[in-house]
Structures are given as C-alpha cells and as structure tokens.
Amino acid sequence: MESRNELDVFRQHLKKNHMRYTPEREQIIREIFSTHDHFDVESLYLRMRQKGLTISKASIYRIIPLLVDAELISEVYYEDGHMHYEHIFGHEHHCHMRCTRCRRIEEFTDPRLHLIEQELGERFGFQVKGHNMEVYGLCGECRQSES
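Assuming the form predicted together with a further copy of the same chain, can you produce the structure of this chain alone?
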C-alpha cells in the first residue's frame, strides 16, 4: 500500500459511498489537518471564517460524521455542552491524561493496553476493535497551587 494522505482517504471514502468531493469538504479536512490539536465545531467554524472561508455551520455538522465514518477523526470527549474531536489518521493511537483542574491534556501510549484489550476480548467473546483509556488527576502545576 503506497502512502495516502487524509485527502486521498476522504476522496475514496466519499466515492465508495456515492458522495461528492465538494470544495466545502476539502476545505474542512484541510483545516482540521492543518493542526494536531483537538477541536470542536465552534472553533473550527471560527478558524475557517477568519481565513475567509464561508462555510456554514450546518455543513460542518453534516461533514464531521463523514470524517468520523472514514476513520479520519473521532469523538474524544463531551465537555462544556458540546463534543470535541481529535485526529485519528496519521496519528498513532494514544490515550489521554487529563488535569481535572486546568483541563490540560497529555497524550500517552502504552503497549500493555493492547495486550489487556486482547485478553478481555477473549474473556468476553468480543471481537475487539480498540480501546480508549483516560487517566485523570492534578497536573504538576495544579498540585502546587492546590487550595
């Protein structure tokens, strides 16, 4: 398999499902993959507007599920009343360590999780597709400024 970038993956996913590769869809995926950060609909919308792109929020809401289906992005967490997303394509699978006070997030990977995941699949008769682990607590800075 030769190297494909996120645009290729998206185009292929759309073609397979008889959907069209529109300028709006290309603009969204380009914008999302222009950073490595988590994002949400509002911030994505504002970023695009600031760059002069005139996409509507309705389109963003309609296109994000396509990117999730294509396994280019995924939902990470629901907070402050709305969903947050992260990149999947081009990013090694990772888990999150979250500071419950300042909300800072560190990413980590641990090969033991994969092993555990496989064992659990056998124990419960599941065909395991993946896992997500979140570790939470107070980050170094917030520990010190604890009240």
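Numbering follows the first chain given and starts at 1. Small disclaimer: the values here were computed from a predicted structure and weren't measured. If you superpose the two forms and keep the largest set of C-alpha atoms that fall within 1.5 Å, you have the rigid core. Compared with the form predicted alone:
For M19, the Cα coordinates differ by under 2 angstroms between the two forms after the core has been superposed.
Having seen the form predicted together with a further copy of the same chain, I'd like the form predicted alone now, please.
No partner chains or extra molecules come along with it, only the chain itself.
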C-alpha cells in the first residue's frame, strides 16, 4: 500500500475541488507540520517570518479552512479572540484538558469516550464521524497556588 504524506493528501484535496497547489501553500503546510505545537494564525505567521519566509497572513487565513476540510488540521480551542489549531494527519485522535489560568494543555485519550460516542450515535440515529472534547479548569499546580 502506498504511503501518503500531508502534501499528497492536500494535493489530492485541491485537485478534487479544482483548486491550484502553489509553492506558498506548500510552505505553509510544511511549517505547520514541522512542529507538534498548537498554533494560531498569528503565531504561524510570526514563525514563518522569523525564518525569512515571505508569506501573507491572508494566505494563511485562506489555507486554514482548506486544511480543516482535508482533515489535515483541526480546530482545538478558541482563546483570546481567535481559534487555535493542531495538525492531526497521521496522529491518533485525542482530546484536551486546558488550564484557564496558566494555559497548560494536556492531551489525553480514553477508550470509554469511543463507547459513549457510539452509544449516543445509536440513541439519536447519528452516523458519528468523531468528536472534539475540551475539558477546562485549573491544573494541579494552579490549584495549589490558590491554597
């Protein structure tokens, strides 16, 4: 079986939707997949500029929905007036716990969530394709500092 990378998946997605694959789009994808950090448009833009890559914020804003549609990245959480993303292609599905004070993020999986997802789908007649879960509150360190 042929192994595909994120660039191949994106090329195929663009072709299916009669859109062009450009060097600028490739630069953005390569930068997104060069790290495993959550990112927003501003941080991605600054990171690329610091590397000397000439890119516009508008180009990043235009490619984000395409990458979400191609299931290469997903929306993770909304904070400080903008969405944060992570790349998901080639990674196991996971959820997030986010500290509202220090902004620390813990990623987790739990097989019980898959069972709940299936049960809810059956109960409501949904064909479930996935879920996003964000649990937020105070991490252990921030709780201790409150005491």
